[in-house]
Structures are given as C-alpha cells and as structure tokens.
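Encoded as structure tokens, the following chain is the form predicted on its own, with no partner shown.
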Amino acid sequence: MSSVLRVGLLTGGGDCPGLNAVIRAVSKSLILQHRAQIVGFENGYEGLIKQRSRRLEYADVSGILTLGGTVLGTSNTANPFRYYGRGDADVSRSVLQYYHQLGLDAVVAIGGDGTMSILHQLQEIGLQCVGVPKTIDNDLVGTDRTFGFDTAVSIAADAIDRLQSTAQAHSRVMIIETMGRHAGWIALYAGVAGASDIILIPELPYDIDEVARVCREREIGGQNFTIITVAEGARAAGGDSAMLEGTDRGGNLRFGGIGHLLQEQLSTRIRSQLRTSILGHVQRGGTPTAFDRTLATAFGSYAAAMVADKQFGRMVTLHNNQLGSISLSEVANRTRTVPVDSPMLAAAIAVGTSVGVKDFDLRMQGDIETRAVT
C-alpha cells in the first residue's frame, strides 16, 4: 500500500435518489479528515471489469447533494463472477489485478443486495471493501432504513393523493401499482400515507374474492371510489407473481404487470369502472428529500471512517436510530421483508385498510405495545 489512502468509489443497481449525497459524504470525508485520493469507477462493476475509472477531487463532488442520479453512473447487469459481456465468463480475477493495479487500499461499494452480494464475493478473494446500504425498496437485511426509501414513498404518496381525487369525481376503483419485488414496504408506506382503502405487498399472497367484497361494500355503503395500492410482486394466494417476458442482461426476472392483471381479475366481479396506474421508475428519480439528503450524508461519512479504521468486509447499517455496521457475510443473498407483525402493517389494519387477507387482523402476532416503527 501507498502512503497516501487511495480509496475507489462506485455505484451499482439500479438509480436512487442520494447517491450523490453519498459520493459527495465519502470523498469531502476522506479528503479532509485524511488527505485521501479518491478514484471513481464509471457505471458500478462495469467499470471495475472495464477498466473505467476518473480522480474524484473535491470540487467534482461539490454541488451535487441535491441531485437525482448518479454522476459515476450505474449498472445493475455488471457482474464480475457471471460477466455477460463475455459469455457470463468469471473475470473477478482480472478485477481484483486492476484494483491492486491502482494501488488502492479498499473500495467503498454504494448500492442493494445484488451490489452487497457481489462486494461479498470480492471480499472473499482478497478486495478490502465497504458497504453502503442504498434502494428504495428498503430490503436489505441488517438496517432499519436504506436511503432513497423516503424519497420513492414520497413519491408514490403523492401519486395517490392526485388519483384519489380522480378515482372519486369518476367513481372508479383505481389501481396504483408501485415498486417492490420480493418486499412490499413502499407499497405499504405510500399506501398508509396515501389512505389507501387495500394494499397488497408480496408477503401476504391476497385473495381476490375479499379485495372484490371491500369494493362492493364501499359502493353499496356510499363510498363511490377504492384505492387499491399494490406492490409489483404481489400475487393472488396459489397464484404467481405478475411477470414481464425474459430476463434482463444480468439473468435477473423482470416483475411487472400485476396492477393490470388484478384489474382484470376485478371486472368480472364489482360494477365500478377500473383504471390502473403503473408508478414504475417515477420512483427512481428527481432529487432526494431531505431525510435522504441526511441519511445519506451520515452513511457516506460514517463509510469514510469505517475505511481509516480499516474495518473492512462490512456494511453500515442504521439500527435504533444508530450508525453501526454489519458484515457482508450477514447482508448477502437475504431480503429483509415486512414480517406479519409490523407496526405498520398493525396500524394500516387498524384504520380500516384491508390488506386482502381475510380476518388477517385476528393473525398479528406480538405486543403492541413493544412494537417500534421500523
């Protein structure tokens, strides 16, 4: 190792407001408090295979807090251990040459489980490395948030509120669907916030029958219009996800579609007129709100210090309102999803929201009352 802390910076998956504010935590961090050299790699694991990497100083990471995006760019098909640009060839080995190449003395990985896994597995062959936790999804095991969260649930809310006042000047049930593969938790938050009359998220399979009797209640009772938030993952009980076809470049299947299929799954059985709206990568983008400018600015610099302190092969974690971390080794290949005795999932319940589950109240598990809002 070089003298001076040379430390490469990445972003992988898929797009998420703050990153920026993390690339701009991690290098203003390094660069003042250790005099560090920061290098970039360009679109996350892409550029660690291709060879694609810039000096970040202190003024190519000034300016950029607010911004949606990424300025190193991002790639959520770059795999070192699988590479479909060479015949899903493992070039991990020529990865792993160029980072000693560039004298570096760890890289900081910013991104979701797929990113978390890979940087795992480079762990594992010698690259000495961080973790920040980032998607919207808030799934990654280990951490009670992940950034970008807030930012997509605002989002999503705000869509609601604005096709809620559509749904009832037309007296329609309006179907939103939102984000979330295998974990509904913006589904379940932006369906909270939103008041949302039915939310559906992957973990509870939902019957189509009790999503049709809260339609038809609520048009014999007066109410004129349903809400239905759904996650893109949901899926009728015995029934499979809604899938689009293929699978993209990095072998990944590609979910969406249930919004319409419940839409059709509903005609047959209510009066109402049905609309669906697919939020899709809406969510993604425009500049973070301001607790994931924060959130990502504690990250990234608590990052910054995990790399000085060569505490290496883990990721940072926020639990109980504290910064900490995790290893690697505990975050990858796992989805943190909603358990059944989530406080939101109570409350939701408790106001009246149907969660297509009959009696599903009756199954909470828990004292509510030791409950903490995760």
Ligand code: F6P
Second form
Amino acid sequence: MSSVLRVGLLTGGGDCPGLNAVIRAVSKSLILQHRAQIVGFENGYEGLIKQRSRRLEYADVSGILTLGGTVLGTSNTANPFRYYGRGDADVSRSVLQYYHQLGLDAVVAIGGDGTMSILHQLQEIGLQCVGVPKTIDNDLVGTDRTFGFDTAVSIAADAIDRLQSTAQAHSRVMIIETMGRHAGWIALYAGVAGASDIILIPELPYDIDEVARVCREREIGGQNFTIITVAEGARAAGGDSAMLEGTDRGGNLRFGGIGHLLQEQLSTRIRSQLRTSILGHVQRGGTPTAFDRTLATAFGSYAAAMVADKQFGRMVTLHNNQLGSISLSEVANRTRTVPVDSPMLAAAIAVGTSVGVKDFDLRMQGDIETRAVT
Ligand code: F6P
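Requested next: the structure of the form predicted together with the ligand (the form predicted on its own having been shown above).
Following is the full complex, with the preceding chain placed first.
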C-alpha cells in the first residue's frame, strides 16, 4: 500500500434505505482511524467504467445518516464484464486500469447479489475489494441480515395495517404485493407483523383452491375480510411467476403482476369483492429505521477495519449477532431463500396464518431448541 491509504467506494444495484449510512460509516471510519483518502464512484460500476469519481471529504459524508437513496447514485445495469453501453463488451481491463490510475488500495462496494458477483470477478482480475451486503430483500448468502430489510418490512407492515381497516369497512379480500423476486423474506416478516391471514412466498408455490378455501372459511365464519400478502416472485403450484414485459438494460428479468393474477384466480372462487395494492418502490424509499441505521453503521465501520487489515475478497456478515465476513466466492451467484424450517414460518403457521399450502406440515420445522429468529 502507498503511504496514504486510498479507498474507492461505490453503491450498486437497486437502492435501499441505509446506503448513505454505510457511505458515512466507511468514510468516517477510514478518515478518522487511518487518515485515508476516499474516492466515491458515481452510479455504481458505471462510475468505474465511465471514469466518473470524486473525492469524498469528511464534510461530504456528514449529515447523511438518515437520508434515503444514495449520494453516490447507483445502477443495477452496469456490468464491466458485459457492458450494455458498449454492445455488451467486456471492459473490465480498463476498469482495472482506472483503479490503478487513481492509486487506490481497495474498493468497498455496497450492494446485493449482482454487485457482489461482479465484485468477485473484479477481485479475480486483481482489484482488492471488500463487500457490504445491501438489499431490502434480505436474500444474500452468509449473513442473517442485510440493511434495508427492516425498513422495507416496517413500510410494508404499515401498509397492511392501513389496508386492514379499509378491508374491514368494505368486507373485502385485500391482496398486497411486496417485493421479493426469489425470496419471500419481506412478505413473510411484513405479513406476520401485519397479521396477514394468508402469506404467499416464492419458496412455497401456492394451491389456489387452498387460498380460496381459507377466504371462504373466513366469509362463513363471520370474519368479513381477509388480508393476503404475496411476494412478487410467488407463483401457483404448476404455474409460472408473473413477469413484466421485457428486461432492463442489463438484461435482468422484471417480476410483477402476481397480485392481479391472484385476484383474477380468486374472483371465480369466492364471493367477496377483491382489491389489489402493489407496494413497489415505496419499500425502497425514504429514511432508514433506527435498526437499519445502526446495522449500516456497524457494517460500514467493520468494512473499513477489513480494508485496513487487508482482508480483501470478502463481504461483511452478521451471523448470530456477531460481525464477521465471508469469501465473495461463496456469495457470488447465490440467493438465500426462506428455508422450509424457518422459525418465522413456524410462528406464522402456529398462529393460524395460511401459507397457501394444504396441510403444511409443522413437523417439517426444526428442533424447537434451535429456533433462532434471524
Ligand atoms: O433487489 C431489490 C428489488 O427491490 C427486488 O425485490 C425488485 O424486483 C427489484 O429490486 C426491482 O428493481 P428495479 O425496479 O430498480 O429494477
């Protein structure tokens, strides 16, 4: 390393409450503890590709802890190994050149699965790096929590509370679609927090007749409304996920529409009126909860310590309430889905919530002594 520690910083993928809290924590820790110089890249990997960066001084990262979004900007489509802006060409060598030209000792990338997979590839061609796990979806391998998840769950739970009063007033079945393409963490946790009657997640393809049966039972039983929380990636058994047309610029498929599809499927099976609300990007906006601010600060300062300690090629983790790290090779191209023995799934079912699966067997849940709620 050169005499002055120089560290690059970027935020990649979809934005998420708490990104600015991590930017602040990484930068302040490195400046205060190691007199480091920080270089921020604009719009995720796009900044490394298009050579757009700026120095981040202490004053630049003060007062941003509670801000939503990211002061650096982000992109979920810019991949140096397949850059859409240059006909899907591999521009990773010029990215590495720019990294050396800036005299950087390391890059800290704050992002989700896509960002970590790219970071792993960059590390393999010689870029020293540390990852910080971000996503409202909470689906990164190796960490019990990602920052942003708690905020998204709070927003979704608040929406369910509000939908409940209008559902009750009109005796309706209300469907609320949350984010979560391959993992149902947000739907599960928000559904439990909002006392949803039915929670449908991608990990457990639902039986539409079972969902209809639960709604009808509530109609007959005098409970005049039903709340269904469904993750955007959920699908009926034997059916496909609901997708929006086309892909984004990075070639990623876009999920969406399961709420309306479910409404259509139920409309011929139950008497009650149905309404669907899609929560969408509201879940990613605004100020992070206190939990996410503290987690983001802990993650950021730990990432700074890893850089100083030259622990490169790894992502920060939280496991059993302990900060640690995991090799990027173990994180890349993997998703942490809700396991069938999830304690939160067990809790939901124990209080009478349906997961849209007939006779879902509680015995599949793990040993009661080891029910850690993470
Ligand atoms: O990764 C988080 C996420 O919120 C997904 O749940 C969702 O499908 C996706 O981002 C949508 O991102 P965008 O609309 O920015 O492409």
